[in-house]
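The data below hold one chain only, encoded as structure tokens and taken in the form predicted on its own.
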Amino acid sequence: MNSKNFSKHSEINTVKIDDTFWNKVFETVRKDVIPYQYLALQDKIDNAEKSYCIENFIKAGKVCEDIRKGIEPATYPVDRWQYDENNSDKNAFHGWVFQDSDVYKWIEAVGYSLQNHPDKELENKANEYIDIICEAQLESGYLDTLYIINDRNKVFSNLKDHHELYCFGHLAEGAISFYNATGNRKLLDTACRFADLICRTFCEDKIKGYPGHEIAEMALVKLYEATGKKEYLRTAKFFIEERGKKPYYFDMERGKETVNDNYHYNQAHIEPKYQTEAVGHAVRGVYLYAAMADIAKAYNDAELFNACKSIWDNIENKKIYITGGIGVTVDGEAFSFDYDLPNDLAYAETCASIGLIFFARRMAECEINSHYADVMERALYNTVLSGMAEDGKSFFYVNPLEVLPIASKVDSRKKHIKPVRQKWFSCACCPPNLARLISSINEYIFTESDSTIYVNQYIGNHMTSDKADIHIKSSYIDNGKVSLSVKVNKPFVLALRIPGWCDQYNISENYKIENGYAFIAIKESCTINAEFVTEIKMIKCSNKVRANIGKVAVTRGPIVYCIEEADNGKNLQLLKLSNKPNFIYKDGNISADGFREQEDSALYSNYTSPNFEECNIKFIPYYQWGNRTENEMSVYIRI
């Protein structure tokens, strides 16, 4: 591991987005998604599943007030993952054990949005929530509404399942974002008090445990970077080093006498530095892997980074959908075995692709390799954008590659597959996660080392650094063209990523290709024009992927396309591309020559060559599917 190759991402306030494609997405999140989620957290969306989130903080604040007055609060059970009016007292905690995290992610999104677009009314709404949250913190610094409301005596008694450290992680990240936007330290101080308690509680001499659902590790690194307090970095490292050691902490906290060696779900089966394969719950996994990369970089730990590289290789080459989705199975929302990528059972949780982007950016900061930004791009333009409706008011939790609406309704194996986006979820991790990622997309365009600025994503923007001011004008999605106006402050090297999907490209300056980047020595102000020739392609899977034998996906640049019933009629499985499809790209969509196989009326019959009728097949970007009506959808098509 070579520390000379280390880089860091650009901060939001140094990159201002101005991009034909992304301006619309940004505005949808700012004007529609964030206000909609503000109401959802208060249970004010008609006919949507309840959140209970703000309700719980108000209840916890009253408990804290009673404690200060010397009044002993009631206690309630803390024995399940989800609580509602039917299984718990009206005064008890309601929702999933991780419900607090939803408002923290919303505040993080607000912080990023405010850095991009100051908005006093939105800032005031966030401050309302921050006041409610801070009133719910115990004197010790502890802040988790499940245990504050239901039973203070059982704090940190079930790290495996009950998500206190996960909620802390989102609290810290939300607090940092809001502080960076406003200078208001109230939530940041609250997060630091909780972090200080965690650092006092978890160490070699006290509790040698670690989170059941990772993210505290990443958040502690961020909190260290924001405050300079090294205890936070050391505790993040401690959590990673303790994970997977035997005897297993998750067994010990339950008082088990025998080892339960079934902790792949939590990525706690072996120590992270020895892990080589992506396993278990996909979101937990990529959150852990991102933190592993953080710690490997902070401590120049080659052994830990090599584990990250092995895990990355396993995901990129054996466990990722063409859309950038990961986590195949509904059972445990988990990675499956190598090359197991079914289309109609795919889980591909929106949060998992967001976590994959976190992992990719951190790997790119550790090592020069364009594959990291390629995967980041594929996930961003496909699964992530698919997770949100065009109006910003409904969402996909699961992102399948094939949908038959009747199967989603009557086949229990496919109940998780929704043919239309949902207004909200009782388990609503994905919508605010989307809002915070998209609002912070500025941080994913560049990485910067002492001598080099790397352009990882071709999104129109204006970037400032001590080396140069760079203005990118981009029509990348439409025609692959990018123009970079560079105003030099001092000589440096500019590295342009050559997209993995691109076979031909033209760059107006002399360059040297290394690890998928074109390196250009910049000594004086200039304009660099790049064109990445954008072709419509038919992409096949390895023949080890059983679901896609004899099928292809249609792509153009980073965009994966799909077919919908609304354009092509029912029974999409009967469609077949021509040997010479004559692809035509127009207004963002693709049309192609193909055939429709004649339907068989008999369930079984002697084999005869099928009859086909010529037809025109229309493809739309995958991220746009499901915005018109409930209907069939498929990414892969027969050839």
Contents of the next structure:
There are 2 protein chains.
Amino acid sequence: MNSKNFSKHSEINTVKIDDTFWNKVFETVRKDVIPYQYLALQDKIDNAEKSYCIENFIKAGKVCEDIRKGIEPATYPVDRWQYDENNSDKNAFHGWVFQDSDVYKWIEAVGYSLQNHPDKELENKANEYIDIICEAQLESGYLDTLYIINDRNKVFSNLKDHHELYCFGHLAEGAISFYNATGNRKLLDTACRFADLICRTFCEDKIKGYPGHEIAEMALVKLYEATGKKEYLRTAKFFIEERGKKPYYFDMERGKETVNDNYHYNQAHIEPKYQTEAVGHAVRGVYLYAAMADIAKAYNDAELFNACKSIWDNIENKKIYITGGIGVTVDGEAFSFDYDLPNDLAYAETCASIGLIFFARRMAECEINSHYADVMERALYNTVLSGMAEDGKSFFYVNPLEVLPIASKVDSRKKHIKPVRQKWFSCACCPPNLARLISSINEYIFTESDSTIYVNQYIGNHMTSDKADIHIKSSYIDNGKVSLSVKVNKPFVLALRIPGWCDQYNISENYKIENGYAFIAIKESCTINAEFVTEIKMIKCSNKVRANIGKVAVTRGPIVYCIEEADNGKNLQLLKLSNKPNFIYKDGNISADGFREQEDSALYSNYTSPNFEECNIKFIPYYQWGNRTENEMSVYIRI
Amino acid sequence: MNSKNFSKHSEINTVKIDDTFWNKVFETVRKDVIPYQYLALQDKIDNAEKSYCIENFIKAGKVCEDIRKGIEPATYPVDRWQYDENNSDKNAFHGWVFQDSDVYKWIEAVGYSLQNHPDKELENKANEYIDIICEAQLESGYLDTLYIINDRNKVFSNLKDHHELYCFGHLAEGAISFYNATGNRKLLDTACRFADLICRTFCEDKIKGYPGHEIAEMALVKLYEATGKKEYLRTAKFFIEERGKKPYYFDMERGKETVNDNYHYNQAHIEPKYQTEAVGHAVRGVYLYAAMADIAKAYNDAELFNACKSIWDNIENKKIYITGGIGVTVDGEAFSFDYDLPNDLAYAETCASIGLIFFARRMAECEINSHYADVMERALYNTVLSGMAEDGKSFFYVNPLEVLPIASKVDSRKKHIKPVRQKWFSCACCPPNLARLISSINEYIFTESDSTIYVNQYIGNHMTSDKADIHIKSSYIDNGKVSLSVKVNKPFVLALRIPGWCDQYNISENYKIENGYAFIAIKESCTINAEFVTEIKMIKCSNKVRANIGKVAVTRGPIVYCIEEADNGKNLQLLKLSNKPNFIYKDGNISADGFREQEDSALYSNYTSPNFEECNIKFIPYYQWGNRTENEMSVYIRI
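Would you mind generating the form predicted together with a further copy of the same chain now that we have the form predicted on its own?
After this comes the whole thing, all chains and molecules, with the earlier chain placed first.
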């Protein structure tokens, strides 16, 4: 850990995206995704699964009003994860226990969007929701609609399974984003009141518990950075230090001992500083690991950082799909064992790849190592982008690497794998998470230390900082070319990441390579041109991964490609690439010469060398799959 | 259907096995499996899952006694599939709803064993259980311990999920076997009393229901053949005719309509005569299909037989593993969609392959086509034999084609796949089913018509019949050679099956090939020598099966081989056969020259042709896998 290299306080002031590739995605999120989700949160999308999110806040607001008036509100059970119209009183809470977080993520996305593109109408819509949310806060500062509506006496009694601290985390992150965009403190003050209650409640001489679903840790660090209130940082550290200690808090809370799994699902099996492997529910995992990196950096804690490094290495080298997907198994939406990366059973939740980007950015802020930004890029351009339809109106929760539609329909082992994007989900964590990540993509381009600005992602933008203003013009995705116009305010070092996928590059200034970055001393204003030669590549997966032996994936720059039935016919397993294919790149797609094995008829027959016909194979970017029709898809192809 | 070719009444009198390969298996079943299961049924095996089977009969016997004495017995719920010590009163029924069937299957196995090898001690043990069983029958003839112990007023109220008719089926089959072996009618009379009640209860003007788990149909046909009582055959036909009619009986019984699946699980979605595809729970399926063939033959019903043919073709050409395993998916222990034959997720229950043998034998009795006996052989020598350890003391319920032990331990998607055989199962249908199938293997060797004796399996035996006495000496498994000494009683035609796996054969007499059999006119006593040239073969699976593309399985005669970690090291996926390997067969095992891909380290890297080292690959018979230690196993290997 060399966090001393990194500034505690950013000298970067603004980063405004202007990029041929990303402008379109941004606009889709701003014009389509965010307005669509505004309606979805109020259950105004036809034929979509119900959210109940705003409905719950309105109900909770009424409860608060009743309490102020001295009216005793009704109570309802709080014994489940999900409450729908069939199993709950109509006046009770509805939806999943974490439903509140959806509007918070939506507000966070709105905040980022407004920072890039002011939009009074959108700001008003957010304020409308903020008013509803703030009405639902109890006098104590407590804010979670499940418990406010259903049973005020039971708050914080089921940290393991319920999501009060998780919802708080999203509240804080949303509030900070909106405050940064608008200067409006209303939601931020609400978040701080809840944070204050949490800091009073969870501490050495009160409840020594910690979140069942992590994120509050990361959010408290952010809230500390936004407000300067040290107590928030200390509580984040407290949560991480208490986690996994024996006797288990979750055992005490439940009044019984866990059997077998010892809370691996919640990463609470041992203390984080002793963890070496990514385990359990993947989104929870990466949210925790990101916070561990935050705390390691804030307290210069080498032991905790070493745990982060171990976990990172485990993910990067043994538990990540080529698409940046993590959390292989539907069973607990969880990490699996090393090298278990099946294509057709993949879970690879969109949120998990988003969380991995959070973890990666924080690691990049702790240590100069281009791998962090490489993984960030892998996740961003493949699994994250795949999570959203081109029109921004449907979403993938699960991101498989091989799809056979009939299997998803008739085979319960694959029912989590949807062959087409869905309009909404009752458990709708992914769509608003996507909106907030894409809207804040400007935060992932640079990291900085006292002397150096690191360029991690080659996304076109105008950046202003105390050191320099940098205008990046990028056609990185198209041809690997980047031009950086630097207007120097004071001498500094510019460090350009050499992408992990790139074997050959040219940079127009003198540079020195270290830890995967080209370091360039900048004394005066200049324009730097860099070209990362973008070849079409065949990538081999480790032969420890059983599913991919004898196969390759085709990539170009950071983009992973796939084959679809719409272009290549049924039975994609019959296709085979030449050993040295003649690849042609055109309009973002790739074609190659290859072979198609002739379909046979007998189920079992004496082996003879298969017959192949020459054919042309068309590849499209993985993130575009499933945008035409329900059909077969595969990332890997035989060679 | 050319059932007119087949005798209604067998002219075959006795078939006594004497075979180098099977004698050992027989002796294991007689000396180890049957005595072991005798103890298991009484819960006298340490560290094995509990059966409760005999315990339930004793409890039910007490209830019957109380009723006779005018004492009103207690009642307990009958609302579940499984009742264990934690969720039931100690005086109530325990175990699964179908637990009675285990002792019936055991008695059936004992009966077959006694026919081949009289054993007074074993006969006494069976009589001891028979006495306990007969004490548990109600005056009405009803006999199912779940309802007798728990609630007499609710009998036959849940045909869909409960197993009264299923248990009856096994009772009848066990009773017939024991009667044939010993002439002792006690259990047969009990079975007939229950059958009479069933015939009175299920008919046009009473309950128009049918079994949720089929087998009663097949058993009633057998009971008709054993007793000559036509009513049994008519009731079997009634069950098949009522099945799947709308409105669904199961809907009426449950008082609500089924949603989505329409009873595919129970093969009750449409009338059997209109069914064309194998669907739903595989064991239920093949038990139904076997009975459909029985009824088609008995009533010369071409429409029903055509349904059987369609379903057979669907299984043989699209839904069977090379090992004879069927019922691919753990989800409902069911058939999956065409060509869905994953190796590492296979269910392939031992009982399903046993049921497939029942179906195959009945088809072979309806139509001259060697495919039926081919499939019977495939299932018998691979999945069925694999179901039992060499010492007869542990068993596989599930028979995968690829095993990675860590996956079975940590991955819930594969938790049904046990890397070692289990001592017993709470749901212990397979071990006693295995015992009864193996003990009755003599019934699967011949079929006959008025003029012809068909030899379907080349298992050494002494057979006596009205046409001829035939002594088969066989080293079929070892070298494909068979010698048949025929002592003619009257001229007839002998039809020798040409095994589907055999490309070259020699038969010492003149013959004519038709429908996969060599027909030889026999006028006088003679000895016929046949050799089915037994090569080691590489078998290709259809390229519509995604899991096996680019791979082969190695076979020799009917035996499918596999590779194990114990012989070939970890990471079996790294092994690759030469295109024309030099196979060596020794002591039942096979070795071949091949290659081992060097293990790589990077998870993702630029594709280069993999490096291989030459190596020797050892194959063992699939049925022997998992007999040494917990380890990796694979049937398919890259080529």
